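One chain comes next, on its own, written as structure tokens: the form predicted alone.
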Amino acid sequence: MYDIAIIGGGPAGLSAAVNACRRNKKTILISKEEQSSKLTQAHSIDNYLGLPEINGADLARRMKEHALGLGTVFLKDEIQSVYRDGRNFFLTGRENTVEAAAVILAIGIAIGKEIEGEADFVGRGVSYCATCDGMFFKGKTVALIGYIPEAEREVNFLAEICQKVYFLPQYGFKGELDPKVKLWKGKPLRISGTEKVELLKTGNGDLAVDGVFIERAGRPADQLIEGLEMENGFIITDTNQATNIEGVFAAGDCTGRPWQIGRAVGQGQIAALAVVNYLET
């Protein structure tokens, strides 16, 4: 049991961490990555006050220090739900559950748009964990897309249960690959089927599959706690980062631009202490 469970390592999670663990507060950040790849693949960072010039991957290492010296615990996994039950959050992963008195959502944006048709068949052939629903495609052929480094891994475990996997990676790949793995260079542009998902069409041609997995940095915020208030796909908050459900804050890109690294840690310092007063009255 947690006082508060932060969602989302980067800038803003970490931030909030920081200034969690110094009020005392037993503090989990749940990050899908190491670190945010967002961040990390900054070559140069020229406005963060204080440090001109640093590289992304730097200041990611720096932040990430700084939390887990003062006592944060951190947890590697994808929440997949948040729900309240009683007075207390739970919050579901791929791999954990994790219960915390308060939830500060850090989640950023998803990376890689929606492609056309991946919401009418998400559960009919559309999935986005592979490690929970590969299983449902052994002996098939399958595409992955993956927008994140952590995709390769999540490729090469189907490529141990499924016939046939197609990898489509949408950043700069430079992992290995399984050898039953084949790498597919083109965009993914609509998916496509009758009852359940036959075809993904591509840059760079069609692809007939029973199923795509898409691998994105996090889920949208809607997808992850019932009833959170949205506009334009942003997370409403007021002056204290607080959402429409008492208990919840949010921090950083998923609150809206501008999209900076000096926002995101001021929000997160915010979020942390509206927390600590939210627990304590």
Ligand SMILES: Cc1cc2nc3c(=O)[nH]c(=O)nc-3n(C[C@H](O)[C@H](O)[C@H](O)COP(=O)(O)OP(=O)(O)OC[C@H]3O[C@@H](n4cnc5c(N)ncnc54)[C@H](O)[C@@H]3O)c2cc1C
Given for the second form:
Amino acid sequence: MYDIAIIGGGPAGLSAAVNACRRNKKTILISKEEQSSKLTQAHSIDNYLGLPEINGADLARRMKEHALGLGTVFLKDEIQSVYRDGRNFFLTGRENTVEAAAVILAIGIAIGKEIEGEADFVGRGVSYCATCDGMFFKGKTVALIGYIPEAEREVNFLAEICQKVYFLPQYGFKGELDPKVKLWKGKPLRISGTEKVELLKTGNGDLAVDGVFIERAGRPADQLIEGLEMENGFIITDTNQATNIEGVFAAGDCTGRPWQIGRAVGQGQIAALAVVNYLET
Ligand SMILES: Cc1cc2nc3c(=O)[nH]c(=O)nc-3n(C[C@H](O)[C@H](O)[C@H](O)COP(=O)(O)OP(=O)(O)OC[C@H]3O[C@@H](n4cnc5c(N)ncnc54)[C@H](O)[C@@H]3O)c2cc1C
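Shown: the form predicted alone; wanted: the form predicted together with the ligand:
The complete assembly is shown below, putting the previous chain first.
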């Protein structure tokens, strides 16, 4: 049982973790990626105060070391749902469940806009978790569309159980794949079928598939917590970073523009201090 569970290990989540630990709160940070892929992609950051021209990967490493050094517990997992039971929250990931008295959402924004037909087939052939749903496609043909390198682990797992697996990386893929995986170049254009998924149309031709897995850095916040108020895809917060759900706060890119490190770090700090007040009242 933790005082604070932070979802997302980018600048907003790590800043929240540093400030929560400095206020002596038992803090866990759960993140899908070891380090924010947004931050690590930035070759040279020239607008973060006091650290001109710092490389994104270096800044990400230093931020994470700072948070871990102060006692943050780091858990690599993707949280799939958050629900309240009594006063506490339960965060269910692909592999773990975490209990905490308050939650900070620092999940960034998902890279890759929704594919035509995607929303229509969720649960009917479209899945966001190979580990969770892969077995439903045992012996079948599937495609995995990956926006982040974590997709490679998932596609290799699918190769163990599915008859045929296509991999459509939407980033600079350089990794190694199970020989059973067929690398497919081209953008995903449309997912279609009748009752269930039957076809993935791509810029490079059509693929007849039984399922489509999609691996993004994150997913919309209102899919994580029922009843969370959003506007134009962003979480609505007040000036204390509180959402409409008591005990749930949000910080960083997931709350709106500008998508910048300085804003994410500042909001992470405000959210952590607001959670401290919330826990003490
Ligand atoms: C190429 C590039 C260059 C950039 N250059 C600059 C720059 O020079 N200056 C600047 O200020 N900004 C820059 N940015 C923007 C900056 O990187 C972002 O504003 C910043 O990273 C936002 O921080 P965040 O913590 O809100 O989100 P993110 O950094 O996106 O972190 C969110 C994390 O949460 C994880 N996550 C999401 N959902 C879940 C879940 N359900 N469970 C577990 N984990 C989850 C994600 O995997 C991700 O690791 C750049 C971005 C890019 C892509």
